[in-house]
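Here's a solo chain for you in structure tokens, the form predicted on its own.
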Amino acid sequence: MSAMELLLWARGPGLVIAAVIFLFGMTLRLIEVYSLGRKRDLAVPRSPTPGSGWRTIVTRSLPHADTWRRSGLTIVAGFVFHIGLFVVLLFLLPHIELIRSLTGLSWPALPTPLVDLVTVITLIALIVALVHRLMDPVKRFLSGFGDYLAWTVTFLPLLTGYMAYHHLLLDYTLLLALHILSVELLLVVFPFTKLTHTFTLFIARWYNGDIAARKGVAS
């Protein structure tokens, strides 16, 4: 197979197995969390709950001093990568026209050398949470295949993706379809790892908050 057929491949069929997955799997797990049995809470609350769900949103996702003392190259590492992600994702004009291709929407996309720059930084957080993990005995107790697995597929689509668009090593067209065969094995792989926290999290935070209050438990 030449590099224009992988491209080819990756860019109809390989992308359609890969979107088919990365829904049902979704659509699974979602349905695995929104149909867990609880029974339904008659006790009167003990504090008013409006509200209390949102801030634990917000509380949990601001580090506590003490937690920042203890971890702070994890919580900015964290900090960058994911907002990095999120810059490269929905900003890079590539992916805002394909996602404009297949959903009619569209908005304005950020410089490219300034995605490009974000792209070199978002690969040093997540190396240096790497090089964390493994440095860090309670945290190298404590990862799973599934963290190194989670890693490698994060990592992949945006170091391809920055080879492609400075021509480095390979040809363009093998190294594009190697960018669009990372971006697939995401979304193969998301829906059955850790990864699935991003359309969990602020449910699962929102969820507890609203318990803890009714509850009269600080949360």
Second form
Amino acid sequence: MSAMELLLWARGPGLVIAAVIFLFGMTLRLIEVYSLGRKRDLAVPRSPTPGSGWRTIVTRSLPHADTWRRSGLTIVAGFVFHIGLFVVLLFLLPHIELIRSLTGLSWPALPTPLVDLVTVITLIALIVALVHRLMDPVKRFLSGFGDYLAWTVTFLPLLTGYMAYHHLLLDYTLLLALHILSVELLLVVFPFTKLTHTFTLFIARWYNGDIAARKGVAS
Amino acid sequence: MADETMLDILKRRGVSRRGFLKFCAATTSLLALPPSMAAAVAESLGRVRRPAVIWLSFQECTGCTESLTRAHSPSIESLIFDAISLDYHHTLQAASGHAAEEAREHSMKADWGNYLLIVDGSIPLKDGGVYSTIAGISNLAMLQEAAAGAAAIVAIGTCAAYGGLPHAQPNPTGAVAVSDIVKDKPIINVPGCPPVPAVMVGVLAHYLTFGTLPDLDDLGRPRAFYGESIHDRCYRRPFYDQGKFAKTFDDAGARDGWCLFELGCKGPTTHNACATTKWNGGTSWPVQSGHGCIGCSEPDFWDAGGFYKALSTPVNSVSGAATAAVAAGAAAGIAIGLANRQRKARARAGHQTVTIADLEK
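One more: the block was the form predicted on its own; return the form predicted together with its partner chain.
Every chain and every other molecule in the complex is listed next, the one we just looked at coming first.
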């Protein structure tokens, strides 16, 4: 199989397979999780604050002063790689072109050298996060196979994309194919790893804030 | 005539020594050789005594020959081409029919083991190769016979190099490339639809000068010409890096020469010398004329996902499968959700109340 054939497979059948697994898995998991429901709370809420869930989404997303002191590195690396990932994903022209072809939506792209710089920063942040995870005894104890898998499938698309742009080691066509395949790997494992937090994170935060307010701890 | 050197022939055609040296210097630089090699190239090329060349045309459109011979003005490339002893070429030779075949056979016998075989066009294998025959001989038989006595083979054009258009799905004639049939001879692939004339001549010049094959990539192409992608050498590349893209073929961006990536340009995955050597004596090239690269020097370019689809977009529509996946996921999710509720209800129903009496047992 030549590099071009691999690229065409990645852009054709590979993409369809990955998209089907991702969409099937995510729809199934979200419906399964939310249809579990909760028992009706028959108690009178301690503090009737309807906005508490929404406020918690914001407050829990901002680092607390105490947390800053204890795990500043985790926070910085986490924020940098998340923001970097979204900048690269949403503002590199070929990515916008893909989104446009799938949804019809498009927006202006950022200059490639800027996206390139963000990619390098994001890669460094991810490596720092991994090293810290391996060095810190508590983090290492808490980490399982799923965590390292999630890290790997997040890291690979960025790495292969960077290598493709700079023609590192391999031919561009092959690297582009590997880049698309790495994204497809990400899509395939997405519904079955902690990566699902992309869709559950803010709903969970809202729920925590709301339930805490009912129990008298309004944010 | 037969003992004339190439320089003699060129002189007779009105090419000055200065013009010849200029050509050699240009070819040397095209071949990515050090400038000091220009003299050696001139020396060897000048001394070459009409090497015998047999040019076989199979399933092709004559575009490769046109590219080489129909330049706007008779270029030194075409004169060099005249200077090789082209003993057999369908399109160019005066003889036809049995006389032509005789010329081929005579030339093959006379230079057995030494002639250069140029092939353009693919070779059909389906149904015994009936889809393309010359003088009743199938392309396959003619290629095998001619290849046996060749010193080296140059597969000119994407059809000969990789199967090209005849090889496109569903490949009704069972077309294959030269390298699919000939395994025991050195083959240089010079793909393109058609190849750049300077590239064709450059490859010939290299072979005539050094008597060896140029450095080839993994697709059998000379690295000197196919080592870099169109995208990397494209004069519109700065616009790609700035994020400036033409959205249609006639918008303001297109008129300002912005990047054609969104319009389906295959420059990033195509290796050829168009962006540096250009066409028609350096006049222009496809991207300069406002059309994206279609990737014609790559294998199976015809089936490579559509000329007007951006390289990062899906080849096939994903929406049907995506809708089905969401529907199936929703159905499975609801089914599991209902099963979970039933389990909860059963657990509740099966719950036994513990009384004091039970504990005292």
